[in-house]
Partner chain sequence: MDVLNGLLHGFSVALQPANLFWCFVGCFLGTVVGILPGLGPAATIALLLPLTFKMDPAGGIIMLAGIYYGAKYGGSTTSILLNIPGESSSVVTCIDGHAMAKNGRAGPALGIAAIASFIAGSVGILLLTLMAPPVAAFALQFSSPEYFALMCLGLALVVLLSGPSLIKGLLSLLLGLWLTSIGTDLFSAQARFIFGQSELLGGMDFVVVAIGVFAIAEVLASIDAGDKARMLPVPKGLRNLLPSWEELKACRFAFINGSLTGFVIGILPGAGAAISSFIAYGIEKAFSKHPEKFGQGVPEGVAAPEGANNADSGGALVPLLTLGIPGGGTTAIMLSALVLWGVRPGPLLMTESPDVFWGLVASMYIGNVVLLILNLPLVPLFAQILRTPVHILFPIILGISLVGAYGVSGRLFDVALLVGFGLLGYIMVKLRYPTAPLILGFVLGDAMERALRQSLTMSQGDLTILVRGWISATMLICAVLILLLPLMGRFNKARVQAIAEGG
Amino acid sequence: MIGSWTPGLAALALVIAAVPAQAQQFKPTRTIEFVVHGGPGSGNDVFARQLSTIIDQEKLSPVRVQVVNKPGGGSTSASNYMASKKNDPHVIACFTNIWLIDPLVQQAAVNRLQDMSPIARLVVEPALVVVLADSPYKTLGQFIDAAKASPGKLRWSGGSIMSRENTVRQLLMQKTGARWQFISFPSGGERLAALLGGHVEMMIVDPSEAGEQIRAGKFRAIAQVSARRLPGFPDIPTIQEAGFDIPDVPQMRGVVGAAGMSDATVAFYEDMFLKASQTPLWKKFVEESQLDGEFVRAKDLKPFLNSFEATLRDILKDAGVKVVR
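Now that the sequence is in front of us, could you give the structure of that chain alone in the form predicted on its own?
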């Protein structure tokens, strides 16, 4: 009889109620904010815009993905903004190492990456140590020897003091006893200009930018910041192969959502970025940039972040950096 409550209907209702939340599909209904902690043209800005372009071209999202720049305080302006968007399913962020490092070294940086909603890690970025093509330093060892002979005279350009560039510098100085200056610039273009203009003697740069300058005859690569040699630079030794036994400092990039994101929402974004990572345009970007494009899913990302945070804490301590957490 229509409208009667039978045992069969009751059982069906129980089954429906028992369907897990992650099985209930999510689709965004308004523009997705893709937060980055750097300004326009920064590494993570370029990275996020490349992804948003692919998502748009491949129609992987029913709504637009808009990159939102929140520079300032390393990652703290961006992470504070993410904290203010708790439970918002339309806000995601591009993270790098600095999102883990800032809470380790800044008492005021209270918004930890692990407290957000992990979605995916997309790449690990190697880097090259470069000098001008006419530099007298043909190896990293020669630069170190010169720095020992003239403490504090030589200069190395980079980003913030918590950047991979300065962490590598601190580790090398601690290992060798050499001393040289770190000159911080807010943008990659300024760092490149400082080396090209002879205002610094060395810098760490990503392979795509370095390759362009090397082909133009302006830069010479003398070492690689990588666990293994890159295919595009098979004759350039890693820092460890050059004779300096310091920990590798990998630079990763990935995506997290605001805290409180449901399993269904995380699943939507994970699937969207997985599909983006399988497109020919993304594969071309990864190959040309000489990135490690191993995709780490949401379920594996949080334990990875916890483990990597512990590794970074040890590296920072080894580099002589004060750790507050």
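Numbering follows the first chain given and starts at 1. The term rigid core refers to the most C-alpha atoms you can superpose between the two forms while keeping them within 1.5 Å. Treat the numbers as computed from the prediction; the structure is a model and nothing was measured. First, how it differs from the form predicted in complex with the partner chain.
Comparing the chain between these two forms, the hinge between the two rigid parts falls at V124, out of R49, F304, V124, S184. This chain moves as two rigid pieces, and the smaller piece turns through 23° between these two forms.
The form predicted in complex with the partner chain, contrasted with the form predicted on its own above:
Lone chain follows.
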């Protein structure tokens, strides 16, 4: 197999150079590496392993899709690895927002997501804005009025300053002129504990985590961070519906190929993941994790990434983060 592969690839490269790319069919000839920027067990890792299991079970790929963990430095270890695999049609990665943000704020993170070969966006993760069940704030509007009344007193718990929680806060503060604090905690557990213990007043959390706390009567959801209402929470308005017209901040997961992939190769992967996203197994996973499974193709993904990057850059600048690119 290996022996026939090298000349085969060389021939393929020659042919691609000679004729328009879309005329060619790409077929992987060895194991596909599916790079993940988190360690085993991280959200991204679980997501990618679920995908590779489905591709395997439904025989959507002629070769195995092997998850490869490249943790470290946010997305930078993984994106450095991708850069080292330039022009290799057998290396793809699972990206999230952090792949866009790291190059914006880190001088040392030199590999932009758009310079690789974006293949598809698979899901968007909605979130809920929650308060304690006995909190005086019944709506997002009430919270913001209270924040206006005593600037800087109220607190949100969240992750890093680059996270969506803070992005939404920045946008809301800009829109309304209210001001409140953002307290960073490295792990989701600590963020939850801070709200449960009453040390902060509000947090943004994903629905699968918040759902149980709401059911147990500990939390109350007052708004959704989502383009449309989640099936599980039909009565909770989105932030925009609550009267705050801020841009949508999707928390996305998708697939990107190493830089220099031909259109035919991108088309092959796009097709493979599109088929995977239509399987009942995947639909069940998306439903259980309360994700938004809208599939965005490669041709729409690139313009989206560019405009989203511009939005993020403005938000980060406003948040006081030093933007380097």
